[in-house]
Amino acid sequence: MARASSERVMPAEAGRERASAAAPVPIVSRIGGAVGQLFEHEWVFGYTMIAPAILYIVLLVAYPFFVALRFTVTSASVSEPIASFVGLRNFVDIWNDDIFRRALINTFVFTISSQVIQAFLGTILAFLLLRPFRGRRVVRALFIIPFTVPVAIGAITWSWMLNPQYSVLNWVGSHIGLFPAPGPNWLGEEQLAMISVIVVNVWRGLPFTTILLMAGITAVPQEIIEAAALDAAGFFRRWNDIIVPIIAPILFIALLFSFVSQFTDMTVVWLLTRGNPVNTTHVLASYAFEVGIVSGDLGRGAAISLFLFPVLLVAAIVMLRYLKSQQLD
Amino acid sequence: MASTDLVVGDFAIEHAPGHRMRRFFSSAAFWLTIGAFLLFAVFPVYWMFVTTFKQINDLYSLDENPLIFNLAPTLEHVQFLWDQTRYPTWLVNTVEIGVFTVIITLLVSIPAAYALARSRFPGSGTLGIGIFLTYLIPPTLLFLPLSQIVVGLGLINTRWSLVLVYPTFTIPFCTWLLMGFFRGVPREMTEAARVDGCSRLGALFRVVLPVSLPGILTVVIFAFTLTMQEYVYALTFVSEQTEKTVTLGVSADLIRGDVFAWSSLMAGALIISVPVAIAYNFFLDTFVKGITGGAVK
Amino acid sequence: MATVELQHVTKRFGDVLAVNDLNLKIKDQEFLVFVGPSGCGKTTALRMVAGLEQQSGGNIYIGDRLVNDVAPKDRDIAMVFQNYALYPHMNVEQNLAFGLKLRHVGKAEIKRRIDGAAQILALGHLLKRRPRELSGGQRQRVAVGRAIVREPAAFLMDEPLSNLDAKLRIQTRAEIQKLHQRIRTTTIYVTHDQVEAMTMGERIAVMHDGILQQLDTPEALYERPANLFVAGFIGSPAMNFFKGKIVGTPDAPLVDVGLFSVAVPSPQRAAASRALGSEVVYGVRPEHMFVRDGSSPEGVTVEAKVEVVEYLGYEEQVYCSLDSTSFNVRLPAQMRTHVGGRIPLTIPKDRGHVFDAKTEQALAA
C-alpha cells in the first residue's frame, strides 16, 4: 500500500498501472475482488442486502402463519401437537360458542367506538396544542405519557383505579356528588366493564392519534390556510375543504395503524377484566389466548384468531393500494 | 435534539380583537379543556406515584382523602420490590432482551432499508411493501404456532425466545422508519462517495449512517421501547420467574391469587414507565418525521 | 488525464430510451459540454461514464481501459454534483481528503494536494468549517476542490452552477474555465443552459431525446446548425422559423415562405438546387435582421408590424408580426421602435438557414 501514493503522483499512468497490477495478486484476493465486483452490481447488492430481512420474516412470520392455518383444521393441542385432520370442525365449534360470538361483536364494538372517540378528541386536542401558548412543550410532554407507559402497566394501573373496593375514581365521584357512596362496580358489571375497556383504549391511543394529526396539520402549507382565511372561509370550511384533503393520506395510514393495533390487542382486556364478568368482555385475541394457550386447544385457538385475519387483509389491501399510488409519482 | 416546533397560527379559535371579556372566556375555556385532557392523561400516572409511596394503612383507609399523603410517604414498597421480589432480575432481563433485539434489528433492518431506499432492482417495491405489511400481522395471530416453534427450538421459558421473536415486529417497523431517514440523505451524497472510492456498502457505512445518526438513534430507542412494552409473547412463552420481563413480572407475579400487592405493583410500573416516557419525549419529533418521511418519501 | 470514449452507448429505463446509440470521443485535456433540454439524456450519459448508471448496451472507455463493468470507485474519475453532495458530517478538509484516504494516499501527499486546491480555490480559511457553515458559492468551490485533489483521469460535472445565483454563476463560470486552462484535466460538463455551453465548451454535444444531434465547436453550432433542433436551441433569443418551399431555378433557388421569397444562402445553394419544389423551413436569427437603411447588405426586405418592444439598454428585442406570422429581432437600442408602428426589416441573403421540413436536417452540400 505504501506504493500507492507514489503511484498517484502521475495520475495519467495510475489507471493503467492499477489495471495491469491485477496479475500478480494472489488468487484468494482475486476471488474476493470478483465477489466485491459482483456486489457492486445494483441487483446483486439489493437482493443481498434485503435477504436477511426477508428470511427473518419468511421463517418467523410467514411460516408460522401457515402453521396457524394448518392448526385450524386439526385437533392439535399443547399436550398432543401431532394432531389429526378434523376439517372445519373447529370453525363449527367456535361458531356455536356463545362466548366466541360475543367476543367477535366486542372486538368491533371496542375498536370502532374507541377509534371514533379518539379521532374526535384527537382533532380537538391537536388544534388546541397547535396554538402557541406558554408551557406548550410541557403540556405536550405530559400529554403523551399514556402512549409511553407500557400497555400492560397502563391496564393494571387502571384496574387498580377501578378496583371494586378502593377505587379512587369512585371516591372522587361520590365526593363531588356524581353517584352515591360505594360507587359503581366498574369491572364487575357487563356494561360498565365494556365502557371501562373502551376508556382505557382511548386513554392509551389518544396521544398517538393526536400527535399524528398535529404532524399532518402542520404539514399543510401555512400559505394555503392564510389564503383560505383571506377568502373568508370559516373554520369548518377550512377544515373540510383544505386541511382534511391535504392531510388525508397520512391521517388515513395513521388511523389504519391504530385501528389494526387496537383490533388485534388483547392486553387491555386481559389485564382489566380477563373477559369477565362471565365472559362478556372477551375480544377475539383474548379469547384465542384463553382457549389456545390457557386451555391448550391449539386448533380452536388458531381458528378464533383467524377471524382477525379478514379485517387485517382488508387493511393490508387498502394500505397496499395507498402505497402503490404513492410510488407512482 | 433538533425539534420541529409544531406551531400553526391560531386558526382554531377566532376571536374578535378588542373584546376583552370574550378573550378572557375563550382563554378560560381553552385552559379548562387542556386541563381536562391533561387530567385524563396524567391522573393514572399520578395515582401510580401516590400508591407507590403510601403507607399501607393510608392506602387502604376508606375514610381519608386518597389523593394525598395522609401519613408520611414511605419507600418500603420500593424496598420490598427490590429485596423480596425478582424485580431486579426482570429489569436485567428486559434490558438484555431489548439490547439483543435492537442489535438483531439493526443488523437486519439497516441493509434492507438502505437497499429499499437507494437501489433499483426488480421487485424492490413489492418487497418493501411486503416487509411493511408484516407489521400488520399481530402477535395474537402468531403466538400459537410461534409457541410451538419456540418449544421445538428448546427456547420455551427462556428470555431468548423473546430475543428470537421480537424482531418479527421490530424489523418491519424499523425498516420502514429507516427507509424514511435514508431517503432524506441526498442520493448524490452516496454517489459522490462511490465516485470518491467507496463501494456501495462503504458508502452506507462512511456516509449514509453517519449522516442519519439521529434517525438511527431514534430507531434504537423505539425498537427498545417496543420490546419493553411487549406483553403477549412474553405472557405466552415465559412462565419461569427468573426469565420474565418487567411488564410480565409486574402484572403476573405480584398478583397472588386475588391478593394484589398494589403498592409494589405500582412501584414496579413507575420505575419502568419513567425512563420510557423521557426517551419518547426526546425522540418524538424525529420519530414522527420518520413515519411521515417513509410515507411521503 | 485521458480520453473518454463512448461507443454505441444506449440506456433504457423500462420502455424509455434515455440514451440512444451515443458515439463520441472526448479528447485528452478537452473540455466537452453536453447540452440539451431536461430529459434529453445528457445527465444519464454522464452518469454512465461515472458508472453510477449501468449502460444497457455499448462500450465506454476511459483512457485505453474498457470500464463497462468497473465500479465507480475504480474508474479514476471525479464528479461535481449539482447540489454539491458535500458530506455534512465532515469539515471542508475532511471532505477534500475523503477520496484520497480511501485510496491510501500518504498523509504528506494529501496535505500537499489539499493545500494546492485550497490555494487555487481560495478555500484556505474555510478548511475547518462544516458544509452547512458555508455559503452556496463556497460549497460549490469545495465540491470542485474535492474533484481537483483527486487528480483523476477526468472530471465529470453535472450542472455544477445551476444552484448559484445569476451573478455568482457568471463569475464561477469564468473560474472553472481558468481552472481548466491551468490543469487541463479532461472534463465532461453537463448543462441545460446553452449560454453556459457556448461560453465554456471547447466542443459541445447537443442532445435531444436521447440522441446526439450535433457535436461541434461553439462557432460551428452557431453558424452551421445541423438540424432544426440545434438551430432553435443554440442562440438566444431563438432563431425565427418560416415554413416555405424551394422555388426558382437550379441556378438561383429561392425559399418562398408565402410572405416573402429569399435567396438560399450560398453554402446550401447546391443542395437546394437538387430539391426544387420540396417543403423546407427557413430560419434566420433575430440578431441577423436589420432595419433597412442605405448601408444594409443585400437581401429581402419586409414591412413588419411591431407588437412588443423589450428595451435592454444596449439593444432592443422587438417582437414583430407579418400577417399572422410572428418573429423577433434584435435591434440597436437607439432605434426607438414604437409599438404598433411598421418597420422595414431586411433579411440578409446569406445569413439564413434552410432545413428540410420532413427530416428537419439542414440542407447540405
Partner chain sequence: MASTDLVVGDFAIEHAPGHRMRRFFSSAAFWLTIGAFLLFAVFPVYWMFVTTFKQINDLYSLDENPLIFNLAPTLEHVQFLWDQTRYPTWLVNTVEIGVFTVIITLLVSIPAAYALARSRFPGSGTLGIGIFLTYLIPPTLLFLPLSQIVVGLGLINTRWSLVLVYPTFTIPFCTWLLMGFFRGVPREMTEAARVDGCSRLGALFRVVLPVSLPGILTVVIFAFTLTMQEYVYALTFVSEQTEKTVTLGVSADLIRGDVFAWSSLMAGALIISVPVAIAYNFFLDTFVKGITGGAVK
The other form holds:
Amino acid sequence: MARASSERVMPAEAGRERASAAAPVPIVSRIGGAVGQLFEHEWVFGYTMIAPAILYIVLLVAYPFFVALRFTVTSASVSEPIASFVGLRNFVDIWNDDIFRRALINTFVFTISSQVIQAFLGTILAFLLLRPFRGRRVVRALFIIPFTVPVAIGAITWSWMLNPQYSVLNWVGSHIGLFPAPGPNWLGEEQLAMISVIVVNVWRGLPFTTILLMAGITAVPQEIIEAAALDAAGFFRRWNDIIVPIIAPILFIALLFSFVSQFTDMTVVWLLTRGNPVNTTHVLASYAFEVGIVSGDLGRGAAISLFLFPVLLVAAIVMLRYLKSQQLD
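Could you drop in the structure for the form predicted alone? We only have the form predicted in complex with the partner chain so far.
Here we give the lone chain, stripped of any partners or molecules.
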C-alpha cells in the first residue's frame, strides 16, 4: 500500500515541477538579474557611484560657469533681453574702473592677510588645545562655535559690536583708556573698515584651520617626535623637519581650498560694509554682485567675477603638481 501511494504522489510532484519550469520568469526578476550582471563589471559600478557627483558638478558648477563665460563677451543686462557680442569690451571697461582696481587690491590684501593670520594663530592654538588641561573638552567645544554659527548671525553680531554708537568695544576701550570716547568709527573709516572685515573673517575661519592642524599633528607618530627630542632637536626644528613634511598633503589641500574660497567669498564684506565707506572695502566678489545683480549689468558683473579665474587655475595646478612631486619623492 505504501509503495502504491508513493507511486501516486511522485507523478503529482513531477507535474508541479514541469508546471513551474514552464511558468515564465517575471519581468522584474529578469531586469534585476540583468542589472546585477551589469554591475558585476567594475567600470560600470565605478561610474555609477560617481554619477551623482558628476551630475552635481555639471548642473551647479559647469553650467553656471559657461553661462557666466558667455555673459563676459556680450552686453547682457537685465534691461537688454537680447545681448549682442562685444568681445573683450567688458574686461577693458572694468580695468578702467577705479573701484574695480581698488577691489582687486583689496581681494589680495583680504585673502593673504586672513590666511597668514589664521595659519599663525591656528598653529599656536592647535598645540595648546592638544596639551592636557582641565576643561579641555569644554574649551574645544566653545572654540568651534564661530565655525558653526551661521555667517549672517555672526556678521550681525559683529556689526553691533563695531557700531560707533552702541559698540561694546568702544565702551570698554574708552573706560580703560585705550582711546578717547566715543571711540573709533570702525566701519566708517577706510583703514579701520578693512581691518574690521579681516578680523571678522579670521574669527570665522580660525576654528577650521585649528581643527585641521590638530588632525594633522595628531597623525604624526609620537615616536618620531620623541626620538627627535632625545636628539636635542628644538621645537622649531621638529616642526620644520618632521611635522610639516608629514602633514604637507593636508596643509596643501587645506591651503588650496582656503585660498580659492577666500578669493571668491563676499559674505563678510557684504554683510558688514557692503563695500563702504565710499566703495573702499569692496573685494571682487562683492563688487561683481553689486554691478551684476544689484545694478543689473550682467556682462560686466560676470567679467569681474571671472577676472581672477586664470590666476586661480594656474595656482591650483602648480600647487597640485608640487604636492604630487613631493609625494613621489
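The term rigid core refers to the maximal set of C-alpha atoms that superpose within 1.5 Å between the two forms. Because the structure is a prediction, the values reported are computed rather than measured. Residue numbers count along the first chain shown, from 1.
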Original post:
Quick one: once the rigid core is lined up, does residue 306 have its C-alpha move by 2 Å or more between these two forms?
Top reply: no
**OP:** Using the rigid core as the frame, report the C-alpha movement of residue 315 between these two forms, one decimal, in Å.
**Re:** 4.5
